[in-house]
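In the block that follows, a single chain appears as structure tokens, in the form predicted alone.
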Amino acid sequence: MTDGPDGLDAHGSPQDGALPRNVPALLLRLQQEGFSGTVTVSASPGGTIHLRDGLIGAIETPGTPSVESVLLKSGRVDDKGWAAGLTAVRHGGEHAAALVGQGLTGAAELEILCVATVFEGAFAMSLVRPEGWEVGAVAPAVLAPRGIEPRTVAEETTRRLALVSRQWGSPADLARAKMRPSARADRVAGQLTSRYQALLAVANGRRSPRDLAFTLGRGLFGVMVDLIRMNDLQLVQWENGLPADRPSTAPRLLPGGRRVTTEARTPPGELPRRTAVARRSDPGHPDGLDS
């Protein structure tokens, strides 16, 4: 979670000390209590997060697909298999212990997994204004084994937030957006890649960045910074137009008529440098959702 651009006050906190002034400064103290629990926020969407030992587990929210809508939705693991796992859950085990124990799923790409989940999820919430917080007990969940610090969180998402912005606008006004293929996409479809396509199958006018994500079982981010790529390439064409602040991706011209280039130019369907550079390097980036 991170302040982003409503400052994420809320009301709420655990019974003694003053009043964190945000959720980041709750998850702070709860860190340093070493608690274990929940802190469910109320917005729309809000969501739960689960802490273990002062560290963040699992973000579970209607703005993202969380763990069990990737599983199941990618193919990876069944109803019949996820069921399997809430039984462990009900006698006393851990679901995420259960999923690999079955064999449904390998240790190293759960823990990936939920690892994407808990960026995605505190990005989703951070693009609305919380109304309040409530502490609450440990509840069932597909945890990432080892957590994640809090500041961590927040800075992955501080930097998400950013880059949306640079590249587009406002990130909550892209979250509402609607769009569908354009007449360029059809020409250009055996150029792209699967991931691409992919989007441009279930775009149908009526969906927003959220609709998709939840559809092909990917991260909301993920979801937003290939449709800022896909507009750029003149993949898509937005329901409503675009926003009037939107940063203006045309080439700009110097005396003479010579063009002034900002950054390299990538081939269709291929995303800039500095993108493929972070996902080597960040556990958290989209990519890690995707099927």
Given for the second form:
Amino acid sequence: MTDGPDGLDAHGSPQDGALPRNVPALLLRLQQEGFSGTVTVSASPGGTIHLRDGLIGAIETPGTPSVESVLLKSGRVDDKGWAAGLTAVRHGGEHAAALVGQGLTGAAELEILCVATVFEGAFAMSLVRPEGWEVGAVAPAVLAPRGIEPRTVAEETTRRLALVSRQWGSPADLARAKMRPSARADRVAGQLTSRYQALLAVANGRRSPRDLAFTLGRGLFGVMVDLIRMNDLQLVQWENGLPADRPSTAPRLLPGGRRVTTEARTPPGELPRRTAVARRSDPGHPDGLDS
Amino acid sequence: MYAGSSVTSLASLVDVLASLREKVMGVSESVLSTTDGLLVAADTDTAQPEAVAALAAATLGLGARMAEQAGTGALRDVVIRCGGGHVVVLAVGERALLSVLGDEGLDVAALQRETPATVEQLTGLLEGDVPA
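Show the same protein again, this time as the form predicted in complex with the partner chain rather than the form predicted alone.
Now the full complex is given, and it begins with the chain already shown.
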């Protein structure tokens, strides 16, 4: 078992002999070793990354629905079929192969779902700073038939974080926001796509994007992107006002009455120093699964 | 809003329940009830608080008897795991019960980390029910 500290470097590459600096660095090292097993990340939400021969086969996290959740919620597979798959696992088989073998889902369909869930899980886990991790033995899971390279997952997670940051602001803030349909949504309900209608039907002011994802059996990132677009179309109203999407540009005063300005105050040759008031809200933590 | 000993303490109780929903991923609703199944306070959406309150008493009672029969020590909580969600029932002091409803992705580990503080807060608020 290996316990790792919280990584702070977003560009960690494995270093021989040293503890990996973050989860992506750990995954790269495990890929080089051809490791099969699990990496359990402690955070809120944490999660379990399943590796086979160094490649990511599945990510399970409370932050986004698992393959099981999506299959059961959509009605694609019923409880009885799922349980039959679990029986196959006990007899040494693969859960995914059992589900396909029983005709409950197509092989390609399941593979697409498994791959999508890996990327969704990585995105959900990247929204918080990991507290630590533990490398453990192989555990049963519905694995993507072909594992995905950790670097590919990290790059896609970076792209997703950047996209939400660009179009909205802090992904972590959006993940916590609660919303309900606006008055305009009721007026134009008939013209909306079924995806938007489904989201509006369950957005009750108590559910975060993560809760909506579980309610509908969809991925977190897809729900967040839809909500950003729905916000632009004025279809949703946010509880407790609009979540902070960017820092205010209102004049700020430093102790002593000095104003924060864009004028360069740093003497030549010295590095600029961050001031406490210039901080923006949490933009997500690239040391999670980002590269 | 549901019956409680006073309006002030009811709002405080509901605040504690809502706070649990904010702190633990996957918690969707919760109900505080007496050990004899009467509703005290609820942070619910679609669940029927009175029905959950009544069933909580029966659930924890059955759990305690099963634990005693199995010789597994003092009961901590009853976790009901379903295809589409979780229900967790635990005692709040000697006279109240907390039922937590969550989705299938409920962060059970986080819930078990948070519930001692929640139970302590609720117990403190409920102490006012007993005349000094």
